[in-house]
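First, one chain by itself in structure tokens, the form predicted alone.
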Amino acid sequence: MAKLVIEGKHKLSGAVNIHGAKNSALPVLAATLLAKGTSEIHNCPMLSDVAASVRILRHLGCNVTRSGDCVTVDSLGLNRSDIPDTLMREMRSSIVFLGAIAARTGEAHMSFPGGCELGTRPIDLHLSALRQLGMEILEEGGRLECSVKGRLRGTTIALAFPSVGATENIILASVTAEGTTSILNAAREPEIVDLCNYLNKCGARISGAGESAITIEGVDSLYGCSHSVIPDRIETVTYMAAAAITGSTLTLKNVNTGHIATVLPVFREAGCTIASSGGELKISAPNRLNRIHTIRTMPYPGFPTDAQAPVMAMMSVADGTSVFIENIFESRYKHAGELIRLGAKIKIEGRVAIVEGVKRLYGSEVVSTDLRGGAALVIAGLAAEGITEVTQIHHIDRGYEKIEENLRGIGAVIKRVD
């Protein structure tokens, strides 16, 4: 199994470009299946990810070809409606696939997805919105056997919850349906509204993404098209919290900032000096960090829960005391047990986790528990005194591309090692 070994207390210079967003990439590619033809979709990261999603086209038929960040889908030759097993298990992402699957063929079967564990993160909103737009679904076994009798119909569901996963699913499940299809209490993220952006271009007719309310008119066939994926909004706050927490200097090119528009008071509140203009974000970090008075996750448009361990980690080396409170997963400070092996001080009580800054962080051997921990160690790495070797680094490939070749790239002191 390979490690990343870091040697801390470098400062950071230069400038990083920021990748396609996995959390886009991933239901934009799902979505090729609706679209019987060719779809190019660019700027797509190289992620696990992302390469057990192409898989996953592969295996139903599809025929995908990658050269350089452009993922081309063609799906007119979509043979089957099952994915396998051990597919399922690579990601949680992967349950995005059931409503395209059976909105194309009238039936879907997979088992439960699998993925970072991160607490209980239940499909039963995803699967009650797909029986009311007509879906039969009977769960046995671990396993979900879907079919749909004619076409799925549309119809109006109010989330009890405001679900990414689950907004993606009615979305896909419902652009081809009959009638019109109305989602209440919608996920706002910008990866919903690129998602939507990419089916409107295949034909789809989605009003109202990026609210809390969207109207999907149902239409009897989508085309292939060529799209570009949103920057990794996500990839954006980790980078921006290694120039934080190392006291230096970063340009990060190819940024939405209007995505992070609640992350950067975080920032300037904790005394990093940040400038934006043309798709570029410049952040100037103090000696020393102040401390965060509290921390909310919320969904979007609040501070993202994949922010929260990035952001734990350049904490733990402030002036002061942070407190985060974690509204969104209830497991989702795994990463902290990691971070007190590298000497920080956090004390967690349920969803609370309070971090009082110390001086310094010393190297160790940590764990990557998951994919926003993982890259919260390898941050806190950059910064503790000595070396620090991060395993089970399979989780931030997930969703990071290449981190140790960025970092090296801005004068960070990291190798992979198998």
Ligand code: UD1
Second form
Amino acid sequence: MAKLVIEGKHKLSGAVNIHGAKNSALPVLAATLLAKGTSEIHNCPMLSDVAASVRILRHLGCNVTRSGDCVTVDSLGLNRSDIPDTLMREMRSSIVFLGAIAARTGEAHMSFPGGCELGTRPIDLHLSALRQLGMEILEEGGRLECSVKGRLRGTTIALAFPSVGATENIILASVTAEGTTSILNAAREPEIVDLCNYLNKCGARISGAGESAITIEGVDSLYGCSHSVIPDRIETVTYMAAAAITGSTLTLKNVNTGHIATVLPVFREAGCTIASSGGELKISAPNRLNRIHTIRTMPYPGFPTDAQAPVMAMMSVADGTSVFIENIFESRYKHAGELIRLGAKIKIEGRVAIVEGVKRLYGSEVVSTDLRGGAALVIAGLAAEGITEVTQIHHIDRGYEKIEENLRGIGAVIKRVD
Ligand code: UD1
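Would you mind generating the form predicted together with the named molecule now that we have the form predicted alone?
Full complex below, order starting with the chain above.
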């Protein structure tokens, strides 16, 4: 089993290039199914989740090639409508293919994605919305058997919660539906906007993306186009946390600071200086961070749940006590137990985590519990005295391209051991 071995206490300096956003690339790749022709997706990160999406597209009959950061998908040969269980298990967000496969082929067959390391993660909002569009969905023995008689029909769908995945599935299913679909209480994440920008370039008629009400006027068909994925805002925050915890100055390139507007004040409150212009962000951190008061994770534009773990790692060595309230996922503090093994003082009470900053962390062997939790342990390891070994790093590889190479490039002492 591969692991990351980190020698802590080295200052970081220099620049990191931020990759394309995983959470944008996945729905955009699913959307390429709808475009009858060839789409070129640029700035596509090299991640295991992207590789899983490519395997799904190939399984469905698409011709997919990769050259550098560009993935080219020709969906003309699409001839299947199922996703194998192994791919559904490998990547829970495979569920975002459901709307696209059913819209293109009139049916979709896959296993239920089930729970994951963040909790039960139901898909009731996805299924209820797709049924409102006219899809017949049978849930039997852990499988989803979906069929569409004729075309899906546009309607008004009010989401009980602004689920990112459900919003994406509705958009993918309704873009070629008959009539107009309105999504009320839609997710407003930048990745939703990116998906709609791609689809509109392919001939879709979507307005309101990035707002709570999205309107989709169904069109007969879509054609391929060239699109560049937005920068990954969570990767950006992760490298900012790496700079903060090590008291370093770093430049991050290819960022969109507008997408992290509610995260920047948290770093400033912690004592960091941040300057940005023209897609670059420079962060300088003090030798000891201040505590931050309370961080509440919220749907966008609130503080992102995906940034909670990396920011918790940096607060574990701040001067004072910080409080986190996790409002999105029921079980998103598994990394806290591992941070405690490195010497952090963290108490969890339901959705609340109380982090009492300590003067120093000590290297130890820790287990990556999930994608962002794993990144938090790497960040903690950069500041810990001695050697930290992070195992189960397949979680980290789902969302961070070349994390150890990037960190070595800015002065960290880190290696991957197989
Ligand atoms: C996406 C992101 C993930 C991020 C999350 C919240 C991708 C590939 N993943 O996940 O990184 O952490 O948004 O910003 O883009 N829920 C239901 N029923 C549903 C759907 C969701 O109860 O049908 C609940 C979930 O259990 C969770 C909350 O809603 O508690 C948010 O989930 P959702 O916004 O759907 O997240 P994902 O799309 O799964």
